Every structure is written in C-alpha cells, then in structure tokens.
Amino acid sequence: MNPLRHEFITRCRASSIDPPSKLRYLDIGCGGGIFAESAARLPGTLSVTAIDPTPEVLKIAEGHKKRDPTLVQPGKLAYLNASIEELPVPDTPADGYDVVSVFEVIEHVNAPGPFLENVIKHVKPGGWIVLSTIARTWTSWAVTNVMAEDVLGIVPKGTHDWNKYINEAEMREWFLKRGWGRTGGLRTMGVVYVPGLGWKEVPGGEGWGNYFFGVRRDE
C-alpha cells in the first residue's frame, strides 16, 4: 500500500497554498517503520518523527533503520515509544507538522473522537492529516472479517472489529464540524487489494471498503 500512500499525499498537497519546500512528518502508529522510512528518503523531507506504543515493533524499526546510512543522520528519522496522547503538543500552531499520517490505526481505536482530538493538535496551519481505514459496510465485513480472518487466515482472528469501522461520510462530518477542510482541503481515495497485483485505486471505493482520507488544517 505504500506507493498509494505517497501518491495520495502528493494529490492532497497539490492544493496547498504556499507549500513548504521541506516537509516535517509525524507518523502515528508507525509499526515497523515501512511508511516512516520511505517518507524520510524523499528529497522533499526535512524530518520524520514516528511514534508507536508497542516497544517490540519499534525494535524492528530501529534495526531496519540502521541498514540505511541516510536514515541515521541526526534529525532525519526519529522513533519514539509513545502514544499520541503522550506526545508533547507543539508550543505554537506553527511548530506543528506539515503531514500527520495515521495509517491502519483508527479502526483499532476504542474512542476515535478523543483520539482525533489529540491528533489535530499536531498539525500546523496549512498542513494535512492523511489516514487510511475501512468503511463500515457489509462488503467490508465479508472481506476483512470473513475472508481475511476466517477463510484465508492472512491476519489473526479478532484483528478487525467491524463495529469500529468509520464511514467516509462520518469522518468528513467530524472534521467539517471543527472547521477543517472547508476551503477545498479534503480528499478521499477508495482502494482495494488485488491478489497478485497489490493495492489499487478504485473510484468510489471509499463508500464500501478501504479508503484514504486527507484533510487540511485551514490557514
């Protein structure tokens, strides 16, 4: 899914006003560092801060980071064993991040509203939150809970809780009520996994399955 993540971020930032030449990323729930590493390697990246509350996965991320000399440069890529609730809030809005990514995380959160309230504190004016999650539909239940867990066994049983899935319209409404994305700074992309081909964009897929969601903090 990583190439689609970067493509989606590029599309989101294409509508940014006076975008910065070098970007600061915050990757929430970074896991083994797949996205964080790839973002840190981009020529337009100033720094990446990647956080995860699970120390075991951060050990994997740190070990992999050491294989690339470009990633061990001071300030380039920093892993922190912390949750978003524990991360210090920027002193001023301008000290926030240009891109805050939340990939495959929110569908595992018990209280998504309070979680997102903590996330938005770290985005600078003009910056973007980009996330990926799953719509709460019967199609997504059949794919993630039945096929992926019960039939194919490609993820452990109990990984997905269908009741925690959030529809794109619900996500959109939550941000618009807080004044985010009202000036055209809101993007979505439906995606689906095709065996043998990987993740592909599916127009309209945000209405029934996996999707990307991006929203800009207005200037």
Given for the second form:
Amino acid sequence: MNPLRHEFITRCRASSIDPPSKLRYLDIGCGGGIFAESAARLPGTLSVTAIDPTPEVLKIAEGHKKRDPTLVQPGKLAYLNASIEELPVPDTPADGYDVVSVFEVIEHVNAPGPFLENVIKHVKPGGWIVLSTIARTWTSWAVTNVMAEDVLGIVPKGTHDWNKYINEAEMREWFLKRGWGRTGGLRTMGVVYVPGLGWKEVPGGEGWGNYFFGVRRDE
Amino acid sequence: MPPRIALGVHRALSPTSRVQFRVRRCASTSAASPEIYDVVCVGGGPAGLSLLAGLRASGATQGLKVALIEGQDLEKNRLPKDATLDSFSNRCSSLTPASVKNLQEIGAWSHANLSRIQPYQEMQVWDGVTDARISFDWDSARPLLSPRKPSQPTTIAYMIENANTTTTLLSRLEELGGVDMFLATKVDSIDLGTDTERVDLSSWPVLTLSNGKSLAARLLVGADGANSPVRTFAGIASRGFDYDRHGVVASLKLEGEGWGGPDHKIAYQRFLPSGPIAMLPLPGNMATLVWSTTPDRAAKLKSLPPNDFIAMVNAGFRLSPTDLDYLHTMPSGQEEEIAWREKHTPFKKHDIPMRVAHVQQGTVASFPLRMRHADTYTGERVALVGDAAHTIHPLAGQGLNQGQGDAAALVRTITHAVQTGQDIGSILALESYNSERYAENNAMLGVCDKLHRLYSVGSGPLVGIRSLGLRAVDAMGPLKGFFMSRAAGGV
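Moving on from the form predicted on its own, please list the structure of the form predicted together with the partner chain.
Starting with the chain above, the whole complex follows.
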C-alpha cells in the first residue's frame, strides 16, 4: 500500500504548475508512522508533521523513527499526540502544508464532514489533500464486514462501520462545492489487494472498493 | 529471516587467534560513533563496481551516500596501460549482450578498451565421445524459409579480460565520483550497532576497517566473493558442492585468426567425459583456454613444458577420450606421441579451432570448480550479489553475467525504494531483488550443473540419447533460438 501512496501523490503533484521544490507534509492519523517515515525519507521533503490521538501508537512510531539516523535529524519528522481539532490552525493560508495526507482514516470517523472541514484549514493554496478510503458498495460491505471481520477474523469485530463509508462521487462533490479541484486538480485511483502480490491499481476501482482521492486547494 | 547474533556479540572475520586483539580494539573504536552510509559495498569485483556505478549514474539514487571497501589495491587489477595485443590476461569472461547493454546504460561501456574485446558470432559445441554436434549462430537459429531480420543481432557474446571489465567500471566510477573508496583496506569485523539515546543502530551493520575507521550501513552489500564474510555475518547459509574438477586456463596464440576470419569469430567447446574443453576467441590470433578436468590432470597439464602443453591442448580438441586418458599418464614426450596419433585420427579441420602455436608465458593456471547457492540474497540490511550469492560451473560462461544481472536488479530495487521513501535496508524493500534474481539464477545454475553431469558419462545408453537430443536441437532453428536468447541474457 505504502509505495502506491507515493505514486499517487507524485501523480497528483505532477499536474501542478511550478510545484515547490521542498515539501512540508502533515500526516493525519499517522498510526505507527509507516507513511510519515517514508515521506520524511524522500529527497524532496523538507519536514513531516504526523499526528495521532492515540499515545500508544505514537510510542511505537517514536521507537521506530530512532532506528533511522535520517529521521532523527532536527525538524525532519515530528510526531504530535493530537487530533486535527487540537492542531493550531495556521495564521495565514500560506503557512499551511504542501501535502496533507489522511490515509485509511475517514471510514472510521463518525462525522466525516466536520472532520474534513478541520483538515482543509491546514492546506496551503496550491497544496494537496490526499486521502484513501473505501467506497460504500456491496463489494466493500462483503469484503470488510463479512470476510475480514466475520469469516476470517483478521480485524476486530466492529472495526468497520459500512454506513460511514464515503463514495468517491460524494467526496468529489463535497470538495467541488467548496471550490477545490476546479482547475483540474482532482485525481482518483482505485486499488485492490491481491493476495501474494499486495496492493495493485485497478482502473475504475474507485467505483466499488478502496480508492485514493487527491484534490488541490486552488486559492 | 536468518538468525542474527544478539546485540554486542562480536563476529570476527579473522582467524581465531586474532580475535582477542580485535575484540579489544573494536571495543575502543565503537565508543566513537560510526560514520553513517546508505550503501556500503564490500568487494570491488565486477558485480560490486557495476552496482556502485549504477547507483551513481541514476538520478534517483545519486543522493545516497555510498562507500566501497576492497581488500586489494584495485590499481594493480587495472589493465596495464602498455598492454599489447599479443599478450592477454588468462582471466577472461564472456559478456552476454544483456550485460553489455547494462554497461552501456550505466555509461561504462564507452570506457572499455574495445581493441581488447572480441565479439564472437558462432559457437561450435560437440560431444567428445560421439562427435554429435550443435552449432549456434543467430542465422541458423530461425524458422525455416523465413528470412533473416536485419535487426537481428549477430553477436553471441563478447570475450573480455576481467581486468578490462574492472578498469572500465573503475574509470566510470572515477568520472561519476561520489563514492568513498577504501581500497587496500580490509574489513576487520562486522557487528551490529548500538542503541544510544539519540539513535538506535541495533539493526545496522557496523564495519570496523583495517584503517581504524568504522562505518554504519543502512544497506550492506556483499559483493565479496564465494567465501563472503558479509554472508557469514548475515547468517545466510550457502549450499552446494565441489565438482572435483579444476578449470585450467591459458592465453594462447593460434596459427591464424580463425576459420571465419576477423569478422566472424567462433567459440569452440568439446565435451569430454572429464569435463568440457573450450577455446574462446580473442583479438587477432589470440584465444583463451578453459579446460575443465580432474584435479590430477590439471596438475599434470600445468607441469608440462610449453611444447607438450600445446600438443595436449590441440589433442584435447582432436583425439579420442581414450587417447587422452593415455596421454595424461605419460611422464613426458606428449608432443611426439600426439603427432603420431593425430595421423591416425580423422577430423575435419574446419570444425575445430585452429592449432595452438604458442602459449603465453606464465598464463597456465587452474582453479577449482564449485557450485554454490545462498539460501537467500537478502537479510535485514544485507544484500548479496555475484559470487557471494552463487558460484556456477563455467561451461556456459554465465558467472560474470549473473553478477552483472544481480547488480542491475539491485539498482532497480534500490531506486524504487528511494522513490517511495522506503528504508532501502529493510527486508520489505529488498524483497523484489531476491524474488527477481533468485529463481533466474537458480534455473541457470541447474541447467549448467545438469549439462556437466550429462556429459561426464563416457559410455552407455545415455551417450546415444544425449547425442540424439543434441542433433535434434541443432536441426530445430526456433528451439535453438530460444536456448540462444536465454544464454544471451534474455535480449
């Protein structure tokens, strides 16, 4: 999954004219820091701020970070035990982040609308929100609720609330209504997990399963 | 994952008697924090140098901090500047078109001394017991009646001195710069690093060098040969066996440039029950010999005076295995005996290499033949390339090419890892290198091993069957083309 995230971000940013050379990332719901670490290692990264409200996962993330001398350089990667609501909003929009990532978070949020309202305040004009989630379809219900939780038991019961899933069209509409992504800065990519091969891109997959969604703040 | 020694346990690479001294010294140096590198390559042979040149030449990996540690002074391994075309090193290899393509892509091939490289366009292989023969050239390896495509390559492979390959890669590395070279420097020990307050290097290999320096490696590459200390450090087992055969090599001068002239050079290999004898073309009248044979016969050949050695090589391509058995038992006088026996042995002179006229002084040498394959090419913060990962029978000339293929694949794996922000030393990031190379090398090791075994049989029904098979393949152009493109490295 993680290499695909970077491939998706690269594709999103490729559509920006005159993108900044060194990027500042904000990773929301960073968990153990898989994405935050990899973003911090990229040569084009200035800094990564990664937040998560759960202290236990951040402890794991900090321990893992120490194993890479690149990441312990001052200012490279900072973990904050905070929710997005608690993170101070930038004074001016230009102080926001170039890339704000929200991976596999929205499907677990009770009120996605207000959550996203808080997220978008941290994106600088010309910057991107990139997120990944699952569409609310019969396929995703069967895979995440029935297979993963009831049959295979690989995730705890109650992890997924299918009713919270947001379809790609709904996501698109939500952002377009706020004036985001109107000048072509909007991309999606469907992905599927293939046992033995890992996560793979599937054209059109955003219509029925896991998908990436990227949208640019125009002003 | 292979077992790793617990933190702080010293792993000595030197003989036991020196361990005590090393431990004490190591304890004092480990107090100072090691210099951090992204890639530390141990071993400056063709595979290691190719890997480093590939990393330095590619935009994505240029930012990596890389070091080379080589026990020898590589300047001494360079092609002598005053080398003339009537003297060649006895250590030559056959580079496949795939390997040459890779060397071109990393910008090294333009540094090669082309006057000392000999492409060959045809290969003659035959059975020493039955004379069943197969010839390889791209023109005959096509379906009947279909015309030869102009785009089709004509070169099967390129004979090159190993010193030329090394010099080529070193020149490219000098041009690229940016590699910290520790030459004529030995690795005294490899330990796992320590967990300090600021940074936890307990999964990082830390190398202590003979010059007292210590380097921590995000990724430690073992390009350090068949007895790889890096492989030992990683706890990766290497399995296989000795063939009980030695390869006798020599630089030879033939009576002429070859039956096809300077533009159509031919490689010859005759399978004898004791092992294959091969004559591979070099520029002009020069050729290199690789004669796989039993250790006592190898010793015998090396002990012969030049005239008898030359006669034995000529006999190796002409006389019957029974004649050769007897000739090896003669204490001396091989030259006269062979001259007499050749008069009574019919052979078509255009089917075998031209006669050897001269053996270059000091080039007759031998090395033991082994087959080895490491259980895996990767471990936590470790990757193996070249002979450290596998050793192959030389009968198909694939050893050096496998190492070049490894280097190119590892560069691709590291490039992808860098582009996606992965830790290039993590097992997960290295997985694609192992899966790409292991199966391919394993297949090649198996084929060469089976060929060796098949042709070690001197009599019986198997001899008839293998000759039938060889003649059948020879008659089937497309099948032959398939074998040829596999041997060419999939080009």
